[in-house]
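First, one chain by itself: the form predicted alone, in structure tokens.
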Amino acid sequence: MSNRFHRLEKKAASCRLCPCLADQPAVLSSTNGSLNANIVFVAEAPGRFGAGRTGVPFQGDRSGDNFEILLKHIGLTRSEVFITNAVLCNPLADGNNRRPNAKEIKNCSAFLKETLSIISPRVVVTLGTVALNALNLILGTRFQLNQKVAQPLATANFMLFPLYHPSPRVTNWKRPLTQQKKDFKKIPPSRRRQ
């Protein structure tokens, strides 16, 4: 299993499928957390604060630590999970943070589904809309995050369990941390692997 994410590993950082994220690193590494993880979360992209600095998932920004509040809340450390992205390297518009488009999200489509192929998890957690997305493309589905938010979804491999985004933006206009915390508390239970 560490072989098989060690060459996705080195084929992700040789990626340039996406003209404007070429100069950007791919965060995929073992900072993404343990290969035995029965929960993997995606989110959608490094932020240039957080992760497309650190090399660290949700690490050095404010979503991190929202994020990392909500694990604590659910009694998860980041040694139990595994975090990705549905693209793994930084957008950037002008210096900021911006969205990735379909063709970023269909381009790292591939690593996504090879990811959750090698790590085999019960649980994927997609935090907000991109992430949703990148996963309805992989499974063929056309589930919409106001509609299943929270609600465990049977599929094939694993159950998919969409949630929102913990970013400062999203817990001030759209779902608060309150709420999110509610939301994380109906995570399908599912400890690490031995």
The other form holds:
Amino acid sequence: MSNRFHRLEKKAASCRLCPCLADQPAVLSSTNGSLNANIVFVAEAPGRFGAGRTGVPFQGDRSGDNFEILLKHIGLTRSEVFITNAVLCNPLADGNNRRPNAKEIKNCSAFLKETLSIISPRVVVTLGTVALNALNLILGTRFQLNQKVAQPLATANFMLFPLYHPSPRVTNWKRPLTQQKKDFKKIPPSRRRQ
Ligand code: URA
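Having seen the form predicted alone, the form predicted in complex with uracil:
Time for the whole complex; same chain goes first.
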């Protein structure tokens, strides 16, 4: 593992910037995927039954099940990609998942920026509005998901590819899994570096 990533992992583990998230572990470790990945997926935040419990992004909940279906659909495995979140800790309200707020996204953006700088992927796929907004914050852009979905957007260091989030809330009401499978197929080609 790179020393830089190890330092970042330790910094995230001891971060207490967000008062409401101080008791939640940061989900950032070698289990997020490959540091040699050409493609990084950025989602919203660890979920209560998923990464918040298992310590692995998109593992253990229904969003994770859908994500794994989509990843398999395009012939990729977790070990070929890197998966992280706009906010590294699980935001809760009355014991239930809640959306991270703007302050939490801003507080965590330095971790996302450094993660992307370390991995230096060719493609960054954002999953949902929160993830796209986190990238907007880093890039100084104002991309909107409904206008840019499944469109490759050139940025200085990587291709940005905004997609919808795979949570059941989204697949049931906004973007069915069948459509998301088509969206995933449009992700620009990106295999692990040798
Ligand atoms: N699990 C994650 O890691 N991220 C999400 O956005 C949802 C579930």
